[in-house]
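One chain comes next, on its own, written out as structure tokens in the form predicted alone.
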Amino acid sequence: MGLFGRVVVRVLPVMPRFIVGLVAKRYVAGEDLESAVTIMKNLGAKEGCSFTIDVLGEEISNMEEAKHFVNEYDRLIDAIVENDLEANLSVKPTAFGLLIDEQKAYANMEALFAKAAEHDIFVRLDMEDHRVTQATIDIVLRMHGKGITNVGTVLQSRLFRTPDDVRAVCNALGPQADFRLCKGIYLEPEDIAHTKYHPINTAFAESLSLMLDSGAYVGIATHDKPLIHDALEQLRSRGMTPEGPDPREGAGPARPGKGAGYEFQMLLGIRGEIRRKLRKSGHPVRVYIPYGERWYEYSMRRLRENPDVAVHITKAFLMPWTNRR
């Protein structure tokens, strides 16, 4: 599998600009914001799933570049509500220039986030490399300092020091903790960081199962078979169902669009199979649905920190009908 997606990695560099686009087009919505709504529209009237939607880029160069994204999310929050779509906002704070100028980046997103709460939609920080770490989680805890509590953050099961992170998390906020759980796509140094797929998977159950006690809301995102297994196993034992309110001591209220305490999330196009299954099953099952002009860097950038995830996409393109999108 590594292998694999190693050869991958290296031959779709040398490959034109289209046949690159033809492996994306699984993953990425496309282009233009009119190409995710129509997609999450068809999605939704399809299996009933909601989504998180991500305006493509990050680490910009300079402020100017900043603007883009202020525009776009604010095109994203007005597009979400003049199509009644069950869509969060997913933000790169790097996008919005947390590496360059903090505190210009901290006053563009509380504005974004300001508008977004005042439409009921959920904000969540996406989680980048170790450099921003704890950067990124300051601005989940200076938000709800302010008021603008549909803040949330993704947490990577790789990093060593998650599980202090969502202990940090759940004393300063309590029951509005809300997090989604990755394994992290970033390959991290071995000193700070799993490496390895087994201690990587031991780590996410355990993570998992902190933040399920804390009575924090869960995002569990992942395509791994025995980690959704895992997953409601765990969910069962604490007798948390689709069917039923939350019913963890001293859990968060409900929030517009989101589970009794979790939802499962996908990316699109990754094994759609097992989403609609758990959608059938009447779990909440949310569409990660990336678009942007910038779609091919994405996919570059993507594919060299993480050559496994060139296995799922291969396998969708060249044998399709093994996962319908």
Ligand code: FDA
Given for the second form:
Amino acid sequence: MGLFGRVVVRVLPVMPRFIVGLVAKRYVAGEDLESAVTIMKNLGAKEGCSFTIDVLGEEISNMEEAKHFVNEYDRLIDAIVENDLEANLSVKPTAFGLLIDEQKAYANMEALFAKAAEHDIFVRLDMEDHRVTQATIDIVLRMHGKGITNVGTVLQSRLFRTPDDVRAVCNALGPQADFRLCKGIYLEPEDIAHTKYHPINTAFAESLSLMLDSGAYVGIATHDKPLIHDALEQLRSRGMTPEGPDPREGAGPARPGKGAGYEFQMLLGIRGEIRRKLRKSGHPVRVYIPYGERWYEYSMRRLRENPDVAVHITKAFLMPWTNRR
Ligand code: FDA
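Take the protein just shown as the form predicted alone and give its structure as the form predicted in complex with dihydroflavine-adenine dinucleotide.
The complete assembly is shown below, putting the previous chain first.
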């Protein structure tokens, strides 16, 4: 962590809410579902991208709190259907109670996945910190075992275990394996994770290669230019194009609303210019849309976890015209 990052972590507890709000405005769709729908309609019409929607909040402290997420995701599915949005769901298992009551959390999630499946809506399990890596993968495997196949998870290139996880999931699910690959937002201990930029990037490229060679569907989730260039090269060398079909041996069937074996994924408000460029070249791009009342906690947590984001806050504060989605 740089000097600036360390300073930010110190001042975080007294940082005025309105400053955090300035940043949140760019990265969070709004406090309610209606704001998220408006943003998706506009972006979808302008850029032709698709979406994955996250109801803000994670790790609850009692099962009563899980009801908020159960109800909100239920409303969200209805809104996707009513507004004919090209959108899937991003879900954090700890928000459904995974760390409190595993059985109830499973029941909560299974009901959600089943309702989503009725409408051909895919559900992505966001990956949280290393305490729940295996448990999150297990949810996906168990659901597929029950015939609920509209579910996939995220793997984080910073974790040493990720290549083994890619192999294990691909062995278990075959052509149904469907990943999002990202670097990982959680600053994990160095005995289990890469902690520096270059090793994390090298691991990202290697895991992407492994996923593509296994025939899995991959959501390539990064804003990092060298990684995007590498990904484009990896796709090109395998003959994977936006137009499809997916030429890989052992690749899964075409998936509703998805690309031919891959898509790029980006967070709302970050590097819109790259997103638009990828879209112009025809690549499928999915934008991650977080919304909800808990925007303040979300932004503070992101800041605490990755103080480099503070550079963007400072920029947004001093040069608000640069702070666009
Ligand atoms: P890197 O951090 O090197 O950023 C590259 C460039 O992007 C920066 O130089 C900057 O310009 C810009 N940038 C990146 N983050 C920014 C920010 N917050 N504000 C402004 N600019 C920023 N993680 C996780 O642990 N579990 C998960 O489930 C997910 N899910 C997920 C979904 C999607 C769609 C994306 C894009 C990312 C995630 N992540 C995630 C987060 C991911 O692990 C990672 O922390 C961030 O994407 C930043 O890493 P980059 O690959 O973008 O590279």
